[in-house]
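Next up: just one chain, as structure tokens, the form predicted alone.
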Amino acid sequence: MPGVIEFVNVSKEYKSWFPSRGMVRALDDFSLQVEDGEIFGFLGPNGAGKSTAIHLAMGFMRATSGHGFMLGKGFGDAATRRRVGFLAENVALYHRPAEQLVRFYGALNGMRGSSLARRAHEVVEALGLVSDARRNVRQFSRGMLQRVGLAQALVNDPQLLILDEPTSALDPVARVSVRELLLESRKAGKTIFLSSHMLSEVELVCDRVAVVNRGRLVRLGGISELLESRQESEILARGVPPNSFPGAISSDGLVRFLVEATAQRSALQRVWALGGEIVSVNPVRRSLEELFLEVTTANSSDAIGKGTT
């Protein structure tokens, strides 16, 4: 079954600014499928190929080789874009009053009349812009422009949201509001494709993530699946001396310590032999930042296209 967004062996080459370098490959035999109704995180260092992938999906450019689909149609299908909400990394908006501007973008997607006016006001309100709705956006701060950009992406009630760095200029309060909007959109059956360097935000909202590096997919999977370590477990025990286990931390009568997976059974037996009680045993969970650094600094031969996870 085809995904909401699907890249099939896509490569994209550009002519280098430096003649001696010839062609630069931004995407290299890139394949990826985004499923219906998920929040999908799209991660990678600067220059990894993320924006190129997004621009190909939106039809702003064509692939050198390979192909792709968005909402069942080939990349670049004009009618399909009316079912998509898009926010570019660098927000550039016409200098008009905020709510009027959101209506303008809704009209570009075929919306008209009272339904357009009602929906424009709804998204302006949802993004905390009601008090500034009549102000010209040329007077807005970077964070307020970001919120107007999000409003125009949402105004047509899109089936698919493609957001490139949607919270980069927002303060913590606005980030929480946007996070809640994304979760509500998913609950309503929408699909969100989220490209971001805000890894803590991605970790909080995304169902699955893909990491791209040097134009290739280097990691793909669910958040829990990727972040839970299979090498170490954390054991929480009661009724044992803290010095019984290396590196143990004691608090409120509980002792917490880490063990290698191969030593887990013997550690549990030692707790019981000491007359203690096992409270919990959990895989150690690393942060998304740790995973990101691990896979983007690894050798590019570890690409998923060669058979890694």
Contents of the next structure:
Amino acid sequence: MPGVIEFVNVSKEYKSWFPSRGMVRALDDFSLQVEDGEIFGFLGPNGAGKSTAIHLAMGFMRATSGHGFMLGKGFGDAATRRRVGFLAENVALYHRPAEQLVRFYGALNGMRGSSLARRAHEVVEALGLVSDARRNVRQFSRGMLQRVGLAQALVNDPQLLILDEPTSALDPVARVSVRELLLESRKAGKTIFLSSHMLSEVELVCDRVAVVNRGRLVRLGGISELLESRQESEILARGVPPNSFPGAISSDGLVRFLVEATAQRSALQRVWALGGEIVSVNPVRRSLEELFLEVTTANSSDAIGKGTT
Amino acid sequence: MRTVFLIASNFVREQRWPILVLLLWVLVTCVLGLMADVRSDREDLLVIFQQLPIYGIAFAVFIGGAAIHNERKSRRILAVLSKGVRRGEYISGVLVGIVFALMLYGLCMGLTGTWVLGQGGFSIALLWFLMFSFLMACVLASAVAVFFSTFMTPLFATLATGLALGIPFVMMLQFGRDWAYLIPVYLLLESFVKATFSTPWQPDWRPFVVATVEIVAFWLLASWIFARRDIAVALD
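Next up, the form predicted together with its partner chain. The previous block was the form predicted alone.
Shown next: the complete complex, the earlier chain at its head.
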């Protein structure tokens, strides 16, 4: 079954008119599939190729090789974009009153009349812009502009939302409301493709994440699956001497220590052998930040192979 | 069609200051018409009036030549093209926007000319024919400029448009009148520039036919090229 967004062996090279400036390969044989109804986190350091991938999907540029699909149609199909909401990084909008601007973008998507006016008001309200709806966006702060950008992305009630750094300029309160909005959208069956450097947020809302580095996919999987794949467990025991296990910490009569997954059984047996009692055994969850640092600082040869989905 | 109209009206809105400056020249002509003795100074008034189309052509070339690049540079084009808008519709919207602005200018020029020159005995039918020629010349110039702007920076697009419009004129001077039909902007403006109070209305429709074909050709070419351009890359 085709994904909502699908990249198939996509490469993108930027060539300069001047040979001395050389060529930059922004995406290198990149394959990825985003499933229906999920919040998909798209991560990578600056210059990794995230925005290039998004721009290719939106049809803003053409792949050097490979191809892709969005909602079942090839990248760049205008009719398909009517079912998509897009927020660019560093959003740039025309200078108009906020609600009027949202109506303008809705009209470009074929909406009209009272349904457009009603929907524009709804999204402006949902993003906390009602009191500023008649103010020209020229006077807006970056955070407010970003909210207007989100409003224009949501005005057509899109089936797929593609958001490039949607919360980077928002204050914590606005960030929480955007997070709730994303979760509500998922509940309503929409798919969200979220590119962000806010790893804590990605960890909170995303079902799956992909990490790209130097134009290649280096990690892909469900959040819990990726974060629990450290192959270590934390064992909490009672009634054993702390020095029985290397690196063990003792507090309130409890001893806490880490063991490799392969050594878990023998560690448990040793606790019992020492007359102790097991309180809990938990797989160690690393943070998304740790995973991100691990995979983006590793050699690019770690890239996931061709056709990975 | 509605999409084209939305982009066009938005373009006019974004270019409102240059358009107002353009209309200022018409206002100056009005003021001169009020201050001068129309009967005795009618030749002077005609000379001033004959300068007005040059500003219109300049507007078409400069605004058309920068239209695409400026929108890309400001990144505002991304929000527009992320909607259900085809590249061809976007180019059409920009062109129609320029035409809207120039129609407004042409209308104001025509009304002013009818009032000021009409009092001096200038043929009103000829005047509106000249307005039509002017508008056609402007649409052709803007189509050429927008075509170049799809793959050039504003400076080069403007220079290229200037050359494209000027070379047929130079060729005409060197090799004969037929060369002016290559891109007939000069031919469309010639009757305007050479009009006198005694000029009879004898329209030559050939430049209009050539211009119409070329407008469509440049529009299609611009759309074709723009559809194949990456719009979200570094511009420098």
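Everything quoted here is computed from the prediction, not taken from an experiment. The term rigid core refers to the most C-alpha atoms you can superpose between the two forms while keeping them within 1.5 Å. Numbering follows the first chain given and starts at 1.
Put the two forms on the same core and the Cα of L254 is off by 2 Å or more between the two forms.
When the rigid core is held fixed, the Cα atom of R62 travels less than 2 angstroms between the two forms. A displacement of less than 2 angstroms separates the C-alpha positions of P283 between the two forms, with the rigid core held in common. Core superposition gives R270 a CA displacement of 4.5 Å between the two forms.
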